[in-house]
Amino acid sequence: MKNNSVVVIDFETTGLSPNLGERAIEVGAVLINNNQIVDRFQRLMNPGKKISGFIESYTGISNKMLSTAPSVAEAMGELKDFIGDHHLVAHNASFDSRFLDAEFSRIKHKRVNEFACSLLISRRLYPEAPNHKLETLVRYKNLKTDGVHHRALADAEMTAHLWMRLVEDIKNNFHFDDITFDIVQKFSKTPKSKIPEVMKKIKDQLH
């Protein structure tokens, strides 16, 4: 993507909502420039709180790791610094942006950062795809997979190759010759029966 690095961003916590005091305990994240992938950044966190049976055994964390894990606000002081002012993405953008937005205003940093949701993309791209979650996409796509889900770092791995798709995808199928962040966040938030017009319409813009 021209003059357009992202950086690839997965969350694992201890439940659905921060606005339910729920905290992160993984961040896993991948930054994309050229289309490629450059550099990785992964933590554990301890979030000052016991995670229950259910979440240790969905996502393979325990409390004994947490434990020696750093705190929340070291984890996402190094994040902070790994996301500069590069654009974000994440499948389901919306769970991880409330995640990050939380957990930096408990550090006192307001994101300025973009985000873009593979999720909503795909599923305006691929609408005969089974489902869109990751895992499926990830199959349906044969796109490269450690096979492990739900660690925050593989988890970002499986979006940072979807996106890097997503976006050649949207390249050749609307014929241009590079397309930039914003016309891939303007593609997720078009209805999909739009979506031939409104690139039409940026295509001839550009032009």
Given for the second form:
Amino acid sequence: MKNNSVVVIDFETTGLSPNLGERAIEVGAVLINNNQIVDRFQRLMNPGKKISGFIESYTGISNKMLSTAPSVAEAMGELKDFIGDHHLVAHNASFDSRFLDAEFSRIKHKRVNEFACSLLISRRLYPEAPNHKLETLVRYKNLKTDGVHHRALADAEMTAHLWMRLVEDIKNNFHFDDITFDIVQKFSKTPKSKIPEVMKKIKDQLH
DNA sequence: TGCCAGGCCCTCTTTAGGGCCTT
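Could the form predicted together with the DNA be given as well, to go with the form predicted alone?
Below, the chain from earlier opens the complete complex, with every other chain and molecule after it.
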């Protein structure tokens, strides 16, 4: 894959919607370059409010752990530096991009990075999978995992391995010599029924 | 007071509804 450095990102949060006042409590991110994970970033962050029992048991992150964690603003500043101007990837990117943008706006920063979504790609590429949860896809494709789920860095790493497989499978299934982030992103936004014709058109334009 | 995510995607669709995915 050309221009292939991407940052895969995953948030743990107090809930589902930043519009309802939910906050980030942990972020994990990995940098992929040349089909390898070459850097990792992980921060817990204090959201300034108690998290629910559901979130404590879902993530394994406790109120005690967060009480001594740095502020969200501090962690997001470091995340901004880690992300740089890389393209971004997340599993259900609409979720992570909402929290990223909401927390960035609190530190007066605006994201310019493009997002690609491994969920949208998986639904197009693996319609036969039992479902398209991250955990299921990792098992379905026999991807590398340390068995930890719902922690930010572990989920970001699993998403990274899924991303690398997705890129490889698009490349092989549609007979590309090489493939770019833009092509994968286009794939993720193309209606299923139009994928063959759109991919053919992209290939024709490359020659 | 009472409400409360949001985007994608399929279908018994488009004057809509409901399941999937993320925490």
